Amino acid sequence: MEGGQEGGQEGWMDGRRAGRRAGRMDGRQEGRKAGRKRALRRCGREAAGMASVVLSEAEKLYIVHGVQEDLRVDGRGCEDYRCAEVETDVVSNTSGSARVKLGETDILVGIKAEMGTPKLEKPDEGYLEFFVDCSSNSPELEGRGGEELGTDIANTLYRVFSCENSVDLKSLCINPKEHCWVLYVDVLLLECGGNIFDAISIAVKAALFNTRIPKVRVLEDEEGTKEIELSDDPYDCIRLSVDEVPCIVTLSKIGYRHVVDATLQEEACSLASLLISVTSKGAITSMRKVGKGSLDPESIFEMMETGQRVGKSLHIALQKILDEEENLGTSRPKVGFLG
């Protein structure tokens, strides 16, 4: 990894955490509520497409007719994903990190574990906080536009991880009602080539798989004062189980059929998409429609069945990659940020 590039990514992580610490206690809840309302009013800003791609009527017709014949422009079938590249442990100053390239879409995720106070409604659990930065993707997403899209994606991640079994939050509790681990999940959209929700969910799962949390002991003296002692051994850590972590499968309706992993050009031909979060066992944990168009009940049921089938295959392929990379250890080939 080149020093300048590594420093830039680490600086982004540090800057995000420092900025959040300054305003975390006062502004997070109000800001998130306001952002959620804006995002919902805008129907996600058609976030499945996000970038503006201008196609002629002839180009749209070519794409739509190809989809009807189960032959997309890049040669894929309607249920085929593009080639994906997954790297873990790409940012050194995080508890876990991953980078995913899905076609032209490029996502970087960093996770930092910090001690915090459990929420009142769940005093024996830790929790996750999501932040999504889209400003580096293109000038049109700088400022308000990028903030609203980032808020919309973060809200979608909160919904996906609201399922109780997705992550074992009880394992993040250190001392009930007093101390817990808070996992700050920072997502950076480096480049958008379509289907950002699926790519982000894959990167988040890979980063959680890579996350290592130091083991701690709670010591109590004779006066009842409790102290927390962190282990000095970097290998003495907690690993999170990602068996139940869902991945998002986005199905875009084009003509009378639907496709997975749509490109920007295909998204420009779709008026409605269905975001389905699926576990490795094929269970659907959440579902959301984006886009201006409508979906009839029959199409929704067909898309749900496709999402379950494709989602299970996606989990199997991702877990195989993560296990292989884990087994290679330091001998794994270095590409991307690691090269």
Contents of the next structure:
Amino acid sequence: MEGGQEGGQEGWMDGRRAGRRAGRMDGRQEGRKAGRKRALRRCGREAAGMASVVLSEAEKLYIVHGVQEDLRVDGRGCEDYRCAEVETDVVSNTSGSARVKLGETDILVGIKAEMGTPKLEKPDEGYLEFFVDCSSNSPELEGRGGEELGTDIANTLYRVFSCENSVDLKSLCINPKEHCWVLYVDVLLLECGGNIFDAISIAVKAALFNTRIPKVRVLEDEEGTKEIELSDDPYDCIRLSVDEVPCIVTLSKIGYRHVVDATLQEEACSLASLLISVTSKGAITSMRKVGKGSLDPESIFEMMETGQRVGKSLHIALQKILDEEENLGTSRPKVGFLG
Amino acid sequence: MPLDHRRLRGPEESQPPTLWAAAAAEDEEDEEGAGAAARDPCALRPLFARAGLLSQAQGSAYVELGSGTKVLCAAWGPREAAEPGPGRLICEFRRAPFAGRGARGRPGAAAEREAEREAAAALREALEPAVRLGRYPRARLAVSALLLQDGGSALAAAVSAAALALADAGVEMYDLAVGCALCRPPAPAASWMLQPAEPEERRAAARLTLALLPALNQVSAVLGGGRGGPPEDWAQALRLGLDGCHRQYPVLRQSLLRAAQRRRSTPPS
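Switch from the form predicted alone to the form predicted in complex with its partner chain and print that structure.
Shown next: the complete complex, the earlier chain at its head.
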């Protein structure tokens, strides 16, 4: 855990401009508290399939006005991420795992590599299967609500990874048409604090980086029966290259501007968001609009530019953390899950 | 479509013969592909739209594209719902089992249902900005789209048909949602093409579906994926798609007008 915490505190995406605007923030916060005591109207519970938060009209107005001036409630700018902690290899029974805490959002991803038969249309490639579980979250996400959100996230992940060269699927093939590696990616949403798509994509990339697939050899007998032999050395494994794996950047439209990494409150104020998946080289591999509102074409163009910029810096920071953790190797101290 | 248990469903795993006749079929397809490469990428296929054809539904519409995509859509609304709160739009998207060119998908299969649910969610995202849900508190509006034949750009045609059906049912809307699909062939420096046919869509390296509210110039849905490119590529594709939507808008409006005239001239039976 220490490795992850070091990475987090080294300040990647640390967007606290507290020093500069401290004076103004305090004044606003006091006024806000007074306003909340005076008139708290329940207005528009935004239950858009995610955990809902109750905001009064005054609070929404406060957030919207702040965003117009590039100042968000916690002091970040419109393009800053919250402080994030990434740790890999947290679950020992999996082939690869990762845990990401982005502000209050907590995601755990476990990848298990199992042998299966390749798909009919692509006989010389392995494939990935995504499964997302949201039920441990809040009472309204139990049962149907959680299942819908889970399938929504899984479909988004399928679309993001549908680009052929995001993961090298040919390296997952053992015997064309007969055996291949299937990577079952299981995502657990431990806590939803806004911006779950970004956090999930970061966790999936970190888990894929951490995945170790054992090397197998195929022995063929005289009769033609094939036997699969696992190598004896537990450290002899295939690692996946995650250079082309995209990360999702969610841009939420609030008022006339868009923000990156919205908290639950900011999501309640935004009517439409654009999900863009960006690779480390700045190529956009998928786009999707979510939300009940509509977007102006000009905003979409601006959001794509912002998404590309933010995505590239996200990839650089994430790769740095992953490489550092890798170099620590076995000397990394193991702290408990809540450490 | 409800599952008919009396009918023999055949073996669990069935594969179409075209999969095994791949070698011969690919030569033919290459020739087709070469011929189609001369197609103008900005050309819109002929569109046929008719509203008000089902007698049992409050609103209905049928959209057919020149490439062979046929979508039938029916709309009902508003009905009283038990949950309090603003009105809800419930969308359903179904494919006929014979709709696709490849193997017949078994109607109850999990993969089919997943794809249908995803398409229904996309349909809902495209239509919600267009419908004035605030005018129907505590109500449910239902839209059901049926894809009879998939000739490419199925989701885009379904969006247009669903918007027409809702308007035909008399639901208050800000504007009609017009759908348009684009794709980019796998050749390295290829440009985006409007309204691909089914073989082009299958071989495409990247696909994009848009829904636009033309009178307000607001994009109500964007759904795209595939081999990446810089944002300028996708921006160019978006502009092409928006232009395509604007060009289709008059056809849809005309069909609504004709349906209203037809309804007025024939007395209710």
